[in-house]
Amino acid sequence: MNPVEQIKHSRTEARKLRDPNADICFLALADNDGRASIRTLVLRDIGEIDFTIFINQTSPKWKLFSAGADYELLIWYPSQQHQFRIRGTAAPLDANTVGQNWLRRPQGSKYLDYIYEDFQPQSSELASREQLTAEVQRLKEVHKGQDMQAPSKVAGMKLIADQIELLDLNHEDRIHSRRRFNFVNNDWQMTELVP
């Protein structure tokens, strides 16, 4: 069994069922002191063994990735009762791929990338929400939607899986199925786990 194909299948089913988690994931990172942080992100793409997310170089998560932080990606599809935990290595996406994908982002997200670049970095403190909305309005007057290009700090990461755990909660007896898959010699090796 290929766990990445199972994730793709579960995602397709989740989309059909309008699962609110169909296009999101949860990224956990640990800094060098072992402090963990978790955030919700859009899961952009799923490749053969990799998962693509887009982030901004002003964000704390970029700094953690740049410092070599370990990550765990969690995908949870309530409509499928499937949870996937993914670990591995991370590599930045090339600027051309980032730029092409950025053009497909929702307009509001594009303006946020301009905020990070021109106003304040992601996760920095604001005096009020009104300060943010006023800056977005100013940017809308300066940058018209069709003319916008990806700011220089827009980035992406390819999370390359070498371990995936699948927890399947679809068992009436509440004795769930839990399997771990390790990518060894270009193949997935499965181990059953006690749930």
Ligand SMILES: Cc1cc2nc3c(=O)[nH]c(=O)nc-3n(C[C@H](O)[C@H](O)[C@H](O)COP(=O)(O)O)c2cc1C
The other form holds:
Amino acid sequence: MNPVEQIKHSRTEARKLRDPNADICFLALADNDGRASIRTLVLRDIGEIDFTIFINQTSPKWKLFSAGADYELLIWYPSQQHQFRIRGTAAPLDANTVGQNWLRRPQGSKYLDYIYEDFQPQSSELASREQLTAEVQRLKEVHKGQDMQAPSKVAGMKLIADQIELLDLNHEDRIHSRRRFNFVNNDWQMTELVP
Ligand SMILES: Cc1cc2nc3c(=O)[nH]c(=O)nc-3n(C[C@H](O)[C@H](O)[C@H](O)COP(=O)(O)O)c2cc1C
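Please give the other form, namely the form predicted in complex with the ligand, since only the form predicted on its own has been shown so far.
Below is the entire complex, every chain and molecule, led by the chain shown above.
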């Protein structure tokens, strides 16, 4: 069994049922001191063994990635009763792909990317919300939309899986099925786990 194909299938079924989690994932990172952080992200493309996310280089999570932080990506589709936990390596997405995708972002998100670059980094402290909304208003007056290009700190990451765990709750008497898959010699090897 190929666990990436299983994720794609579960996601397709989740989308059909308008599962609110169908297009998101949860990314946990650990810093050098072992301090954990976790956040929700849009899960973009799923490749043969990789998962694409879009993030900003001014953000704490980018800094953690740059420092080689360990990660785990979690996907939970309630409509399918499937949980996936993904581990592996990470590699930045090429600038061309990032730039093309960025053009399709909602307008508000584009302004925020400008904010991160020219005003304050993502996740930094604001003096007030008014300060932020005033800056967005200023940007709206300068940039009407069509002239906007991806700022240089917009980025994407490919998370390349070497281990995927599937917890399947669709079994009788709550005796769930839990399987770990390791990518070895270009193939997925399965190990059954106590759920
Ligand atoms: C539904 C949802 C989708 C999100 N998608 C993204 C995303 O695709 N990229 C992103 O950088 N942040 C996204 N966020 C915001 C992140 O969860 C997080 O708050 C932000 O990126 C700052 O993270 P950091 O301080 O850990 O770097 C999303 C949040 C939610 C609730």
